[in-house]
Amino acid sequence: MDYLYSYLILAEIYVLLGLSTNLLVGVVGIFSVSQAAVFGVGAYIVGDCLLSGTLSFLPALALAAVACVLLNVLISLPSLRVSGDYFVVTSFGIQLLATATFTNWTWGTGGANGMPGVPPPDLFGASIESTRGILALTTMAMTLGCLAFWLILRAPFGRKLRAIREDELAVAAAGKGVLGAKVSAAAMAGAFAGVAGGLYATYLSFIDPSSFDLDASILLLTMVVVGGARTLWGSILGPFLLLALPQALTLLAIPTTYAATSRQLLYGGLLIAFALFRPQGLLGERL
């Protein structure tokens, strides 16, 4: 039962990340490969606050969300002035820079050795140490995140973001602020990623740079592509499905040394296959 709870907790955390990535890649059409870096910033901020005793869990989570909002805005302001392949290259460079910082900043992140011993989350002074309690917490966070995403899509602001994805020049010609809308979307995506990072750090109690590298960003993109871009249900299905696939690989006689490589090959193959044959994903909107 604990194994099932662990799977559900991680899947729900990745749903928040899926919402973050889907908002940028699916709804607005910003092909960013740096969301794992923002996810890592949220995790390290919460880990540092709890280990040092500076803040309790909820204030630390709020701080992580605000910091990730500001980070995504700072990233977006210069990089959103370029488009297409140039933006992909810019976000790729940001992801590599963040990974190098996580790996080498020993004082702040623990460097390559990671950050062990992150305390479990607490609510109003009561520590949540049971797996079932953490599952209730992540379920609440996922539900609120899904509600926020659904409201964004239904609001006039969401329709504006969709219009920007379809024809950015037409939206600008209509007198609508394109850059401001993109920055606002990036800020909301940063809040989702920051909360997910805080939950991730407190659940695993150990974080290291490998959880927030380029492979993690590719995994997030694969979740969105497979589940379905531009829809709430696609953001939910993708994480649950892709986190279950590695467990299916354990049924095959694959040597342990090749397990990680096999997983990356599987994710890469799925990304290519869906991009070629079903770009809208399993539950996404027809393109």
Given for the second form:
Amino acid sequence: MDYLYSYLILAEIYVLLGLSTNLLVGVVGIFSVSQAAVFGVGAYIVGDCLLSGTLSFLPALALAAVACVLLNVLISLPSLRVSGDYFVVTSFGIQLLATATFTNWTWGTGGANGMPGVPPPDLFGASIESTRGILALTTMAMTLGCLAFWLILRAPFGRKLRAIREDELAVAAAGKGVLGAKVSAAAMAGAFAGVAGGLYATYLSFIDPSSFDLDASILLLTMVVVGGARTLWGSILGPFLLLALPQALTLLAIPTTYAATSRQLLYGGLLIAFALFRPQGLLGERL
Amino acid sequence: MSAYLEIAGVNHSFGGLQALNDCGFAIAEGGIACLVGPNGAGKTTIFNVITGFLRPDTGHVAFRGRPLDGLTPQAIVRAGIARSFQNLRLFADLTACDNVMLALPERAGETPFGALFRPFATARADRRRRGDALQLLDHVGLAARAADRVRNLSYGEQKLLTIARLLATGAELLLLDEPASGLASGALDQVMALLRRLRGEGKTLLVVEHNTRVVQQIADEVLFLHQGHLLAQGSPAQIIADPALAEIYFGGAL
Ligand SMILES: Nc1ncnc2c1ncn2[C@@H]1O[C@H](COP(=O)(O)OP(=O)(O)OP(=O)(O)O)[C@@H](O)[C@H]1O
Ligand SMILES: [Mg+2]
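What's the form predicted in complex with the partner chain like, now that we've got the form predicted on its own?
Expanding to the full complex; the earlier chain stays at the top.
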């Protein structure tokens, strides 16, 4: 049972990350390969605040969200100037910078050894220790995130974001501002990633840079590609499916030494297969 | 009294190529003015300058006496000038209706804040917008295709849709870059009839057009651009009858 809960909690956290990535990459077309870095900043901020006791869970989560909003806007800014292909390169650089910081800034992150002992989340003075309690919390966060994503996509603002992905110049010719919309979308994506980070740190109670590296960013992109871009159901299905697959692999009795490698092989293979044969993903549209 | 749209002394070079060379002209309010000239004459470039997509090396543009120099494309649409593109630039993944709705003037609910915190008001406002958009689609004869994605429309339908999207901006001066090119005669007649109807509704149109038959049928006035410079301006009959212009226009072909 605990095993199932743990899967559900992580999948729900990754749905928030999937929404974040889908909004930025799928809807607006800002091809970021550094969403895991933003996720990490959220996780470390909440971890630091709770470990030092400076803030309780909700204020820490809010601080992480605000910081990730600012950070994501900042790192998306180059996309306003350089075109698609070049942005991938700058975004790649940002991810590397973040990993280097997480690994070497021992005072803030615990460095490569990680940050152990992050206290569980607390709400209004009561600490949530049980797995069920945390599942309720992540379910609520995911539901709110899904609702926000759905409301945005169906609104005129969502239409504008989709149009921006297709042709910024045509949006400008229609008399609409492009810059503000892109910044708002990046801000929302940042908030989702920050909250996901906070939940992740408090649930696992141990975080280290390997959860927030380039592989993690690529996993998020894989989730969007497999689930499908620009739909709510695609953003939900992708994380649930991709997190279940490694578990399915363990049923095949692959020796643990090969488990990590086989996971990478699986994700890589999926990415290629979907790009070639089903670019619209399972429940969405093509990236 | 100042002219409706006035362009004066515009120069612009791309690298070593002078695309606009002391380009200047004025058009009056109401009616259809056709901008003609050989390939590469600078017709699209002057559209880009007027609508703020290109900042010219020198020169000025004024609309109703108000200088437009340095304004963003967005501000120029608000001032009342909108343009279409030679290569359409429709949103291919969106429906015809969404393409038009996107161009309707901004109202509440277009911000993320409205979308998140006033969802019902936003949905209501959007239903009204959909009504407005359907009316515009009906106006150009595309009501039946409203829910279809643009990529599934025929080329002729896509051309009509660019005009509907242009009308959605509410602009009074419409710059159309080759709205009739590449159309078979049925669709061509449809577009010409639509342009005349828009004139009847009080819009002012500046239309780039290559087909002399079309120019003769719709133009109240013709402007002849050559090597980035306005060579002549007059009635269709005057311009088409001028042998020197015909020589430039048709070059070796005649
Ligand atoms: N972005 C650009 N960079 C370099 N050269 C350009 C650019 N845009 C236009 N030109 C050049 O400027 C000149 C004028 O181009 P423009 O597109 O305005 O011509 P046009 O009159 O619209 O021609 P057409 O009838 O073929 O559409 C051409 O020689 C063209 O090659
Ligand atoms: Mg042209």
